[in-house]
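Have a look below at one chain only, the form predicted alone, in structure tokens format.
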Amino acid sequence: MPENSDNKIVFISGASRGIGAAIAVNLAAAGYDIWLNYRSSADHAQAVKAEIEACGRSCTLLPFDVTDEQAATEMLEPLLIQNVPFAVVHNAGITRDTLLPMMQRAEWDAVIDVHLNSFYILGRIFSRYMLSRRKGRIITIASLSGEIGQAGQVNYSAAKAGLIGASKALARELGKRNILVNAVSPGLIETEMITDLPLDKMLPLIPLGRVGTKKEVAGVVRFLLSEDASYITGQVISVNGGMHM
């Protein structure tokens, strides 16, 4: 069970699928409650929801656009008047990738719409309400893109490294009411969004010689909500096998 807070409540973003979807369940089997937050993958949701109450904890299934400021706050407003979660995880993401003299002005703002545009959305809603109970966890989700850049991806890249310079700034803010705020950084991970890379010319860039895992981003995820990194803010956790260093 957590240790750290008599609310077992996390929020995570873009949760019915991929690294969000392990955070959720490796969460819950934790002791965690989820408001399990996704746009349209309803069956992955449902299928995400039936894990997590088979660990005994309840989902709550939030679907809206985080890039939605409206529909993010008539779906969360109501529920934070009755309750504040102890955390949030800022998970969803997309990406658009292409060489930057090819990229369209579509393609630039969708990532930077669903990466950075709904961290304010989502962090101005929740940490309006952390504030008054003078305690909370908020994490994001970069990536090893936004640490070192990464051709093909201004766009995510620009997004991830705004979203670890946001989380440094909003940990700074927020640290005197008790509210830690990090990053967790993946490299290479086991997901959809590895399917199509040159893999075979990118594991030997790898110390470990592999991909990582969902497993093992949700880990560090549930390492920092825990009461062992009650002096950790500020702080971005790398998750790449030493890809960077």
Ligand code: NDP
Second form
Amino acid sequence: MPENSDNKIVFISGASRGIGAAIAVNLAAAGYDIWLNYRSSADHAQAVKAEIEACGRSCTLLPFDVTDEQAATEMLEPLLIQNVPFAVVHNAGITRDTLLPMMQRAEWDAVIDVHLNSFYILGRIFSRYMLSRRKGRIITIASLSGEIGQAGQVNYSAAKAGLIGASKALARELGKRNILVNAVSPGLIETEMITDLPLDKMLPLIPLGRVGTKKEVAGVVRFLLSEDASYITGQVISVNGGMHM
Ligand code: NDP
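Let me have the form predicted together with this ligand next, following on from the form predicted alone.
Below is the entire complex, every chain and molecule, led by the chain shown above.
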């Protein structure tokens, strides 16, 4: 028996790979149908869709760039007229790491756009429909960098800190409508995003002595969507092996 037998839909941005894909499959296993956004990795997205369908759930592929308000609106509005997701997971992300004196304006703008401006774009589209249902969950995937700041990631740290502030503000706006908004803040998680990082220097900083798995992030998202999390809103849940406490 799935955790959620009333056919709830979850929209996840950037779910063709990495943490987003793990969240999608984990939630499908818990009984959710998935609206799966990605930008360009069509083959990866098809593979995730097959995994979701193997769980007996449906997967609607929604390829669009989360920074493109017109594309997001054109793809989502016709679906939202038919069905309103129970939850939205803002997960799509990129890094353009470099020290600030070397950072190009395009590297600053790209990171702010994908993380923070997409929260505005998708948040506005979805929250208008979710308000009328008077229940729902919104999760932002933040980052340890947004909590403590990270050298070489001024753009990324700013975007993630902004997301944490935006999530808390939205939690206050939507609480009376029974829509809970929380941030999940991973530390180092085994995805393509960390392949260029100096892990030998970073592992000693992690009390658990290892990077985290995508499943360990997905499990927290699954909990935050469950009935057991019905009194949790406006929080930042860190999943970082103790790297920051
Ligand atoms: P990956 O690089 O593995 O995957 C990124 C995903 O985001 C892909 O599905 C990609 O789609 C999608 N994406 C990127 N840009 C866009 C866009 N403009 N529009 C739509 N989709 C887009 O990243 P992770 O899984 O590692 O990261 C997921 C989230 O977790 C991010 O928000 C990241 O900042 C955060 N995070 C990750 C950590 C880590 O250690 N890995 C630590 C802390 C936070 P496509 O394949 O089509 O390009």
